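Heads up, the chain below is alone and in the form predicted on its own; it's given as structure tokens.
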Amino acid sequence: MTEPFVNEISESEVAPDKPSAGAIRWARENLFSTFFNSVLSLLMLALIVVFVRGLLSYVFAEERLWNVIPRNMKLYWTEAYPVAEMTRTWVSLGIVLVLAGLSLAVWKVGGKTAPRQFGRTLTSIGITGLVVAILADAPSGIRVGAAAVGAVLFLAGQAVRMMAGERFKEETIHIRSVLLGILLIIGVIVWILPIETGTKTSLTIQGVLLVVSYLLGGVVVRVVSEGLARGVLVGLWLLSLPVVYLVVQRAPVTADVPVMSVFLPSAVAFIVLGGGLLWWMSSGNAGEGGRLAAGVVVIAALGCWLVSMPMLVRFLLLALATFALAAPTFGGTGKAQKNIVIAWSVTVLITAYFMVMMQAETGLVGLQGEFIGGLNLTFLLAVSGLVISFPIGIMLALGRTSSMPIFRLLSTGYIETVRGVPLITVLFFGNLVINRFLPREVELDNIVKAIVAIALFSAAYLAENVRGGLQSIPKGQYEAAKAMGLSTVQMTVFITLPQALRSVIPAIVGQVISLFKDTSLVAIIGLADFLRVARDIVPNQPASLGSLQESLLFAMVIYWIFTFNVSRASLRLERKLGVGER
């Protein structure tokens, strides 16, 4: 990938850093510059002290039942998943952490920080601990502990700045070292908390997997190119979702699935016939015959839903129609033809494999109700809804900005209809009606219907975000692409759409955060998501009665942790791509 051209500025041309004003001078200039500002500052400080003291007193009150949180972690995480099969959930978490560790290394997330910034962070945390010790109406043991930890961190922050000397502004501290230290501290806390020994061991193994995969990722980027490593990781992330939920956690039993009589022959037939068709259509010599063949495949892909046939054939026909429409644009050379056929063959095999897994009965022993619940279900709804809604939203955005009236009217009608209906209504409607739109032999369960409803609802909002990005592209970009002889599809894929998506990253991230929180609405159709477990299930356990407030506060903290980290990752991505700067 070509690096963007940036004007380099020599050190002599860079303006010197503004001298530190000191805390007293800063407060005088920003809080007490005038009599009116002084009154407002003192009033706000008093309100903050009252609020913080009230919050800390509530959190550390003796009647708080915080011990129910570690005791019910299994319910929060997986709800009714069989205890005997919990190893499968640890394997699922391990897959995600291994991919996360590899991704952090391959994308080189982290970098370095300056001792001044690191020292400020330690000092701030230390001051927070001292404030807790002073203001909290808590037992003396907690106050003394908070004061001790705060004092240690405060002194550590000052020591870091002093030890750095004149290099305290230079970025010399590796963030990965800091994260490793935080991981070790979390590990110590886990072993202190009243959790089962097996859970402590499993959590420790997960932490080790994360570190080892990160180190392995550092080796991988030295052996293979970054582009190849990133492409493989993106593919693994996409496959991880069905692997985790359809294979690992569901434990499918394929004894009654007609693999040899239906799935295998169908897959081979589509690979051979579809591959030959795509090879011819991507050769550049198909001409009008190629377009006619693509039209026939599209009609067959849509018409197959009106007659009875295996679901695998229906999905493969939809995939073949997509490949047939794209083949003339992305083919033309021998290598491109080969890549298209390889991609098609891999798509057929993956589709057939996961269709087998979906059709197989679950082999979980002692299962009661849905096998997914708690935070596990919340993640599934959020990630699946986002993955499915993203391509649909882009297609709707392109349709609404299209010059063809039929696509523009259909897209506009869908977007305006869905945006005018609350998500709760869509969930109710989807839960009751979706199966009526499908062939008789197809019946979706409640979780799949909820995923479909969330994805269709989210796609309408995503389409409007992408449309805003498309409209921000200057007309000169379109004219330049046409002057180069690019087709409409090539202009969209290579020129306008990447720029549009880059410019609307903040809006898309805001929608991701909203989608993650909106998944809590599935409780109205009977699904036990994370919030429902925290509100209805844990507080009603015999040993946890009266813990509703603590359980809801714990749920609030978990939601905040994930949404805050998504927001910070978005800011990092925006800075890297220069959103709003160029």
The other form holds:
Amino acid sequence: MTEPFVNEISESEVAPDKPSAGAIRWARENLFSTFFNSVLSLLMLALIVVFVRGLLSYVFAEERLWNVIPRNMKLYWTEAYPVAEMTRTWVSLGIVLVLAGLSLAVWKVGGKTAPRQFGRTLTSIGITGLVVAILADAPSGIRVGAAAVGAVLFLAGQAVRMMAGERFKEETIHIRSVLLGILLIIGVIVWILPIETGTKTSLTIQGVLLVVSYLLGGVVVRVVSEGLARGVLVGLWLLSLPVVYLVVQRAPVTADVPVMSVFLPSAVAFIVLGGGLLWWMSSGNAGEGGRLAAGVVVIAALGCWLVSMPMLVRFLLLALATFALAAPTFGGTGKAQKNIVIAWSVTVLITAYFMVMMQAETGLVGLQGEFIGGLNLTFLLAVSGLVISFPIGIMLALGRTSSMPIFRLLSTGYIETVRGVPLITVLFFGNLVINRFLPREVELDNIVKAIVAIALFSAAYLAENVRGGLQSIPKGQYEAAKAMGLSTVQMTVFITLPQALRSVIPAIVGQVISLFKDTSLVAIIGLADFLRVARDIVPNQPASLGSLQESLLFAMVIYWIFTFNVSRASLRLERKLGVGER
Amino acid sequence: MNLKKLMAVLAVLALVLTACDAGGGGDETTPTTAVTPDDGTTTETTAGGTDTGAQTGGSRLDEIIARGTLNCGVNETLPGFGSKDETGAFVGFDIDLCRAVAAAVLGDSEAVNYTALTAAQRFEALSSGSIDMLSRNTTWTQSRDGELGVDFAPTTYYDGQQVMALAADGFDSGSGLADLAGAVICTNAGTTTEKNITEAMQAAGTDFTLTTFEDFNIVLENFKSGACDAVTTDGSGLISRKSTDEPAPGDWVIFPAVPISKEPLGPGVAQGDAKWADAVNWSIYAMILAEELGVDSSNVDAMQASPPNGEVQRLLGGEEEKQTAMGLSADAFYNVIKQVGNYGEIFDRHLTVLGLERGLNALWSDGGLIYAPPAR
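Having seen the form predicted on its own, I'd like the form predicted in complex with the partner chain now, please.
Every component of the complex follows; first up is the chain already shown.
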């Protein structure tokens, strides 16, 4: 990145390997190549020194109340979640970490790293420590500590680089060892820090979980096929969202829910009758009758919202309508038929299970309504908003590019209306008005209303991103698909949509990042998200008065860490899929 | 072919019918919270003791006792009065007033369901009935009493708007508004503080620039950075910030000695429910009386066992007690003092630690304004 163009050419012409240039040579080539460049470099270095020094002296100033941050960790993380039930939050985190560890292994993220690269990372961390020690206007204890740690890391990094040398360039350290090493260091730090023993133990367990599941993932990939492992993991990730928030954290009590009298009979009826219907529709010889039946199901699925009936039946009819519409396209062979019916049964069971959990009252004592808050709520809003908005956004994009005027008009109208108003108004609208559009017996709580509003808002933007991708696909692709005899649905699902989505990954990631930060607006409808805890709740504690700046800076760092990681992950995905190289 | 069509339509019809059948027989609404009064004795006493109340019917007091929890609207962003501690639990002077009412009505100071409200939301929450009681540093004014339909409980904290400026700029505790000529005065937007300072400065005939920010933390950061020459809000807020944020003692001064506004703060309930209002009023009076009579949470058991005089005996539920006649249990106020404390205790617990002095909020017998009618 910092190498000038000229250097690259000379390199490729003169030497096949990059010469092991020393720091001085590197500086001369990259910073002081001409007089003008030298002046610019010096100017910029001076600016950087002034800025870094200012930032460090701000951070280490005596009046900074940094002790507020560790003391209120629980508040930042979960806000008012009952202390006695914190295990539930830890279990949630554990579920996510286990899935993350498995995914890292199954998708082979990182994989291996070269010793030289590792040494370089150590060196730069060491240099950062030394810079802090030199520039910070901090108590001498901190400066000496930073200098010592920096020097040790710097020397270690240099040693690694020296030992690795040129000859061992191909040799690699497995990411497993790096991961273990990092966790060991974090473990040591956690046990040195003055935090509660319970928290220390929990954090250690979480770290071990991550490593163990990573190792387990490595074994799994060797035993089962990669495709199957990935498919199952995607399913587990999608299920983890309702499991974590609806079941683990809410502690539902199902005693009052009519499982035996309503839910079980409905589910069985839908599996048997719906399964039979789908079997027949996907057999390939249903013809006109199949289309007629699908139409009736769609009308029933929409019409049932006008009459009073259990929510489960409404949702199952909607799902059945989706399956009925897709069945003729994806059916045909006996195997496909069987798969459709199995998928249908699983869908019914999962839907029924989560509907039971949703109707159950929370078993947490002394709490009603919104007990999820802090970073926990921010994640819930961002992730579920994204997951829900994704299919809606794709449907809107397809609708807008459709040749049927009614779909095109509706989609365009929706997209332009939603994009024309600020998110705050959508949130307000969602909070106050959504209930009027729903059957009278449905009462959504504030978090669900916020999720719906965020998802509907984000879907409009996502739709435009996806539409951009759809338009970038050459006409030849459509024509080729048509020539092969694919139906419109098959062409969209197998040919155009995958290409469109791949080409708009950067835009979608931008949307994800802004969605994550936009969730902080829910404070306006009374939800206590992470930023509200940092801005309103913590600085107003009698014991933390005057800590507004510290608290906000902490929030800034946390937001940055997550968005930065999202953007790194997307870069990796782009490189893997070859976006921008074709 | 025709047969198949018929079969398909029949299958769909069967499905729809199952759906409707399930709809008819099943639950149509989300289950309402099943409430069982957790304390049978409380309910019994109420039923026995409230002849008049039961006849008028539908007092919120009975509703709360049946529900088992008190819904209290509070502030979560006012240090000392209402905020959240490290675990996310509500703490503060106004919170303790909710706890006291819960202790009196339900026998359990923890049986409170708090709702954090902004200044804009609070009266709507009260009039819509989503909260039983508002305990959120609310100033008792004529319009709120009349138009907004709030029934105010006794004032629990006498506050008044003041100004804080730098001693280095030549201000001292004897300064007046006239000394602020040309100054940039900052305050938080959306409350009456803005209007009060403008009116007071006009009356004093002084020019000034008013800058408002969203909340008082930001106002104070601007004051510390020098963007504001002076800040203004209720005296309690200024004193607590002075005690925690002042760079060196004596750097900041608060004036004028007589505040520019009167801010009597206290809880409120919705208008038109005298029985419930009495229960709230007397829970607070009981705390004041307890301080006056020397009863606190540490000696309340001894006092109940051997009351020094008739008033203590009646207050703590002994012979001739007056609580059952109000629809409360006989030991209602004993529970308040035992579980929450007397007025002086909650003042010390939340406000003295922030540097606030009793001042106007001392007992009438000590020259303050805190006064309760006799318990007889």
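Heads up, when I say rigid core I mean the largest set of C-alphas that superpose within 1.5 Å between the two forms. This structure is a prediction, so every number in the text was calculated from the model and none was measured. Residue numbers count along the first chain shown, from 1.
Participant: Using the core for the fit, does the CA position of residue 179 change by 2 Å or more between the two forms?
Facilitator: Yes, its C-alpha moves 2 Å or more.
Participant: Tell me whether residue 30 is among the residues that move between the two forms (Cα shift of 2 angstroms or more, core superposed).
Facilitator: Yes: residue 30 shifts by at least 2 Å between the two forms.
Participant: Against the rigid core, is the Cα displacement of residue 217 between the two forms at least 2 Å?
Facilitator: Where the cores coincide, residue 217 shows only a C-alpha shift between the two forms that is less than 2 Å.
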